[in-house]
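Taking the form predicted on its own, here's one chain by itself in structure tokens.
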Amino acid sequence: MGERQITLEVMRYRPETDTEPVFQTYAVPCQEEWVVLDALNYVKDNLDRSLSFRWSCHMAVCGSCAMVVNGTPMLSCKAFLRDLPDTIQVEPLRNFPIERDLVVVLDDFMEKLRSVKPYIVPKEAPATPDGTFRQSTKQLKMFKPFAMCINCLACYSVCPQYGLNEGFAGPAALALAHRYNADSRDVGRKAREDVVASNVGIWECTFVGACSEVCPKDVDPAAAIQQTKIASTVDYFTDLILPGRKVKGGPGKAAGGKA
């Protein structure tokens, strides 16, 4: 099969000359097995060296090549041209400031990711000969579905609450918090509650579910957030029954904040 000609409409933003983003069109001869990232690399190598975009692994592992393709955020290394029309529009992820062309500023996400402590806060070393924590298959299944996030941020690009509320922690950060809360080796749940169980955390989510629909790794952050809501609700009512058991946050109530 011969080469196919596609029209690539790429959003450009060059801060030194542009007052706002504009689309630039490129004619790209492509191969049957190409993905959108290959077409962008063709433009970069052969047509326009000034085009800026992020990518690294080309294997749907690093998450750095996420962008909006024909209106849907996805990994450009998984977006096969054979599944797309002859005219393909490529934009940077939405809900983030554009740094240049298809490159967005990720500082806000990085700050929110750090705020939920996305790592294991370990228990004391167990009294086993090798001092390791051992998990059953059931314990592993509790968190493994939420451990596949590659921080591509496609979920943030479609999240209406993240777009409207600058304080919202967002789906990926909250899903990772749930992943560690569900880990039998972790004791960091209390340390995460000030952010997770608050009005900038799970209670801001209105369960639209778009985040789970676009996740390239089927992480289902919407389910993670709803499961965390249930756990936080149980904490809240347990604290009413056992007032000596102090629990920060609760349904509709920020930790130390407004209802």
Contents of the next structure:
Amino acid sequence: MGERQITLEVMRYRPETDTEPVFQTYAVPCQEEWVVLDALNYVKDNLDRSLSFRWSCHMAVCGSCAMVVNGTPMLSCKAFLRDLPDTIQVEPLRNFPIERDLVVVLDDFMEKLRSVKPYIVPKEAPATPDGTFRQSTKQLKMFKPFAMCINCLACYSVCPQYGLNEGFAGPAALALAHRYNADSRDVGRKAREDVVASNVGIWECTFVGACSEVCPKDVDPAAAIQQTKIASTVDYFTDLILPGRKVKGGPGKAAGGKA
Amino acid sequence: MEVIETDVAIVGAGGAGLSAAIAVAERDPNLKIALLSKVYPMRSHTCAAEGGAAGVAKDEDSLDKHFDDTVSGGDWLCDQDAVEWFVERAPKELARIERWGCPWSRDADGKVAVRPFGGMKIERTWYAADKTGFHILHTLFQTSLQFPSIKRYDEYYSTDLIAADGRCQGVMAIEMRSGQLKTFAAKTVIIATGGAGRVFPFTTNGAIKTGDGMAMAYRAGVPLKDMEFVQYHPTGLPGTGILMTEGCRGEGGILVNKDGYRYLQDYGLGPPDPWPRKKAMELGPRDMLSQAFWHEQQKGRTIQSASYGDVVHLDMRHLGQALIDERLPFVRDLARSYLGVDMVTDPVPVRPVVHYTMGGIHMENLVETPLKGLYAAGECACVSINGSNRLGSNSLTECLVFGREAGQRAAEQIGSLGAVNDTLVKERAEASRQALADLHMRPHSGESVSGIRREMHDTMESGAGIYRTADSLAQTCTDMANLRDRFNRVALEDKSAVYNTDLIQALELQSMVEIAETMAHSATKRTESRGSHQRLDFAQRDDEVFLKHSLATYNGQAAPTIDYRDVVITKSQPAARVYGGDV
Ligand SMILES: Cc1cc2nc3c(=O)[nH]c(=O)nc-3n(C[C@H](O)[C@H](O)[C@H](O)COP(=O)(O)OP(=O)(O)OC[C@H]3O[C@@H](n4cnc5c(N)ncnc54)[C@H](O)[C@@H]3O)c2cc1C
Ligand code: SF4
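Complement to the form predicted on its own: the form predicted in complex with its partner chain:
Full complex below, order starting with the chain above.
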């Protein structure tokens, strides 16, 4: 295992003493296979106990440790040093207030998550003996990619709309709304439309696609938003023609629980 | 100090805590629920579970078979009344989260699919590809958002229970963003803080799994049960400890030593063919597989890897890319990223890794602790359905089944418990505040959090690992007493209030030091080998003396006292554990 010396420039902000964020530089002896998070932990354990950052699983699934590494938001537990130069700059996610050092304030996102009603609004209880809905693999595939979001918020860090318009629900929350809309067990699309199709929702998205580029889980929020736009447009027109038309589960549509 | 009054305080928002919260909210929307977690709920370590959740699903399966597999898998240390209760509710809870939207993988007919798992005679492990825990956690969390009575306190670190007058009356917690200590005056408290794998250096457990809830209960006088039983998972990636799910072997993966030989056949798990075959070879129980690795290592038959030391190979090449990408895409990516090995074209180096704490808070009556008003569920609780070796995929289900029951039980009993005693609560809160202030003020001494943690890791691994002896354990007990003493001199370098992780890590270390000590002492006293607890100096299981749960009781600055309590046997008399065979 070879050792490599890197220079870690970490953005620090201690609200009790700092008036604004400053960079602090650490010289870190690293193992070849390390990720940026390992280097941060080296600093924490050996050089500076006061550095604060979030992490837990170290396997790219808890979503805690996203930060901006050399300009791009990524999971620091999957930011391999072998892919990075000897000087690495680490900043907190952009578009969020900094709570301290690399820790950002998530209140706004947590509220937006709730606002899109990310839970099944069931059609009717499944009438199967085991009490589960039937769902074909094809139906599963309709929503599964959008269920892979780990709420790391890398996408918010690059979203131009979220930066400009704080009412915008943002990529992950909208992807999640789409995830439930696209689930054969759900009939909640109308209920979600308050937020999703209103002015804080999908119409704000200018379809830059930066969110999908940085997403570590290939969720493709941009595609979710685009699909929702199309579905909402269709609803808008069909509503004009046939007021009160059911959004999902009508005759001829795949409906969970019946198969 | 701010006092938050609530009916139910739930500490922990992983699979168990969220299940409990939803159960309370569903049962009585008028009850006030405070859901505390030191991380945002979706960061809880339930997210890391890959393989699946067990519950009888197939016609040819039965509750009795699930019971038998669980009890023999646990080497007869399970309480059988609890296991019976558990297996019956397992399928219902798994179906419930199906209705809540969990994206379970499906069979061609649209039914939920099940896969084989280690130690299970029939396929009964429900799975969502290889991210089952992640999907369960997010399904529960998102479902919980519809209940207005669940008030979340995210990034609140609980320090102590408020135990007074023979009853639990609340919990103390630090709001991490302000550094303020707050009092949760609660009629009932449910602990759902997860396991304690971080006591060891090489583990699949995330940074948050430091056993805080176990330690809080222990300090409040509730015994910790069966703490000597720590599960090693046989297939972790060397270096990081990242898990290669048992699903890899469930789908047909094999383990070979340096000669390309399926060595498990030498350890009572063969014959190797036909394969795959349930409850045999690579689908044996985890304790036996991890122990077999150790023996291979002693015999010099493991593979020496320059960067990672001793490993064996988990070979999945014969499964083909299509199946791997459909059922194991996440672990394929993990092995590729963290080890540079693609399981489609190459065998994956693996070695045993600390994974699960079978022991935990002593439960009486499934979800109740001996302290009135205090409940627990999930990995922090010892019910005990896992005995001396948990079967893979039983614990996600355990979180759902017992999490729900803890919520219901608390809601049911609140009426009879009555109001908390404000004066006593205040007194306890003041004591907690003082302890925290002392830690903040402690003068620099040269003792550091990272230093003590490192030494704890070393002594736990060398003395209380897969194989143990009286000597190795005696050394570890001495070391741990020493470290406990030295911990009292650890000073904080960061004295600030906002999101002070120096402080949080110090408190987590306190939990771990206390827990490590219960593990070492319980292991010392158990002079037999059973399940995950293997003594080189006492190689046999000894039912005469040790068909018993150990109970470790807190003694302040002295070592814990170890007592015993009978195992509940209902219909399965202890017998030899038989795997392999059945050709
Ligand atoms: C890598 C891995 C894979 C696994 N795979 C499987 C599998 O396939 N099948 C299976 O059945 N089991 C599996 N397990 C085991 C299973 O995932 C866990 O036992 C289970 O998820 C534990 O859930 P829990 O709710 O008890 O705790 P956790 O999910 O760990 O949650 C603990 C909660 O407590 C909170 N908490 C802890 N301390 C404090 C404190 N001091 N103050 C406030 N809050 C606190 C945390 O913030 C968190 O919310 C796996 C485990 C690991 C590590
Ligand atoms: S959509 Fe992708 S980038 Fe955005 S929060 Fe989810 S996982 Fe992260």
